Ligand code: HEC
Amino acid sequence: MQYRRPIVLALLWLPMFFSTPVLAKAKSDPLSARWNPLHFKPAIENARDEQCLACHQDILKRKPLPKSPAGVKASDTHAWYQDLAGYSGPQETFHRRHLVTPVAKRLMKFHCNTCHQGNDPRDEASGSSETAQKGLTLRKSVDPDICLMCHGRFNYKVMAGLDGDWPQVRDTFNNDCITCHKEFRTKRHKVNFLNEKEIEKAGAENSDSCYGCHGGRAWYAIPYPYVRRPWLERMPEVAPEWTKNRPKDYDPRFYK
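For the form predicted alone, pop in the coordinates of just this one chain.
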């Protein structure tokens, strides 16, 4: 009798290790719902927001705690994103800031599957087994490159004429990013999760809108390797050393 319980538990776990996740049918209980085909490729690539929010609607209903565990009131503090040009209103959660706040509705067009491309609850390591989902970022449910595309470190070291970070040199350029970017990197924000026209308008109104994403988040220490596209006549014929191995274009799913 003392050996029966381990054997029963082992038998209960066997289907999880040998079943094919994409073919599993969703049930009402949370454990079974994790194997819903929408959580895996290829279904997640075409998942609609309303399909995701049917189960995850709480993600847009959550609010920051009124006070921290130490007793500090949210109303008495100032969050970093509240300093961004154009942001107004109280503190908001991460998902709401990217989906439903006035800034998000004006500048962004994010969908759930822009960031979430599925993961494997058994082992979040790409190719770790015959049935493991391909293309997973190790131990991550979201590829960090998605964040870096907007919030990578301001890479002044590869920018012509900049010998310091933007806060140190911006007065030289009248605090206007467009001074240079009307000639350099003239093709910008042309992806399906951003509102290109409104972003360009916001940048023209206030360059803090640009720096708020591209450099304003100090803890993102990695610059994103943006694709190198032709500029205007001033683009050098010989590509600089730092441009080697740069991607030719972004993932096709960002253009659908």
Second form
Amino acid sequence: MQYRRPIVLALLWLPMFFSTPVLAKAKSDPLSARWNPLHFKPAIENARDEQCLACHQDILKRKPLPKSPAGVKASDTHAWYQDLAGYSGPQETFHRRHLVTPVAKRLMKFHCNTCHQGNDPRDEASGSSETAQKGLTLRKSVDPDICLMCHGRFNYKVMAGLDGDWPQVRDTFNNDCITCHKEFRTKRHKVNFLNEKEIEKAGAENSDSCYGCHGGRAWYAIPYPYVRRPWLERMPEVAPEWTKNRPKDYDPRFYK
Ligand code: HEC
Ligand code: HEC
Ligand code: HEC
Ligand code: HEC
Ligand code: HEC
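Now show me the form predicted together with heme C; what you just gave was the form predicted alone.
Starting with the chain above, the whole complex follows.
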């Protein structure tokens, strides 16, 4: 009987070979993957990009269509903001513009969960009640407050010395933000999705880089109410009226 033992032991391993593909299948089945705990709080708060990309590789791979259905070439259609210094390369998708383009890699340090904070895939779609519009998919899974931080208006009204929007006054200031901002609000970009040092370098090379996040790509009609971090030199002793309702700090997750 003794000689059979290795065979029995080998047989014990067999279920492993069968169960592995079964498990893999369960993981990649879209219906259950959609309910993967990583999509929800609290797991999403500590999710690493690789974990999301294991299923969502297409997010960084997808490219825009080379032409529109009507035949207009993507390469022929530059929007106004695509003429700012720093803009480069062919047309790219939204995710690539924030995660992998040269500008994104230099100035920003986004992670999936900087924007994605989890959402309820069942209730946010508009089909969830009798009266809702049918056939419409809503994927409002990102808090647009974060978009406004870099895509709001240039708030010249709070900038003493500026009496018009940047395009009107920029020539008077040699298209330069630093002349003033080496004195005002010098404690800036201290959040985990920005590359503070590179931003200052890029801004010193060309202030279009600053403007790019502070009015140059404004998708909104309003400016972002930034936290006013106290700075050391030449900070006015009395805080201006408009600072009254400003929050004292950003969400702690921006410092983790
Ligand atoms: C196990 C695979 C898997 C992992 C890991 C995963 N996802 Fe998903 N995700 C899916 C599937 C499948 C869907 C549903 C796709 C559909 O309905 O078209 C989905 C949907 C989504 C959606 C759309 C939500 C909606 O309701 O429309 C977002 C946004 C998303 N995932 C982001 C993430 C982020 C961010 C992470 C990491 C924190 C992540 N996913 C991790 C598989 C995964
Ligand atoms: C700058 C913010 C931002 C970052 C960073 C970001 N996303 Fe998104 N993502 C969005 C927005 C906005 C949408 C569209 C949501 C909507 O339609 O309302 C979206 C949509 C999606 C969707 C569903 C729609 C689609 O295009 O398939 C998936 C999946 C997704 N993101 C995954 C990811 C993953 C994975 C990462 C990290 C590699 C990531 N996102 C990083 C903002 C972001
Ligand atoms: C930290 C600053 C920052 C935040 C936050 C941010 N963006 Fe952007 N966004 C940029 C920069 C910089 C570019 C230009 C990138 C480039 O030129 O490659 C850009 C480009 C874009 C573009 C233009 C893409 C193109 O190729 O035409 C859109 C649309 C956009 N952002 C939407 C959003 C939305 C929606 C959000 C919120 C989910 C968001 N952004 C959050 C900085 C930001
Ligand atoms: C004439 C000087 C001057 C110039 C030029 C200038 N700023 Fe300002 N900026 C200010 C002053 C003054 C403040 C407000 C200081 C305070 O909080 O008391 C300010 C505030 C800001 C704020 C914070 C706004 C808020 O609501 O909290 C941002 C962002 C900003 N400037 C960006 C820029 C950028 C980008 C440029 C160039 C495109 C620029 N500024 C050019 C003087 C200037
Ligand atoms: C990639 C986008 C981006 C670029 C480029 C950028 N900013 Fe900002 N800026 C932000 C965001 C987001 C915030 C709010 C978060 C923070 O201050 O940490 C901010 C905040 C500020 C503030 C308010 C800070 C405070 O606490 O009082 C000032 C002033 C400012 N930026 C000026 C500039 C100047 C000057 C440049 C060019 C040297 C510049 N920004 C370039 C995104 C950007």
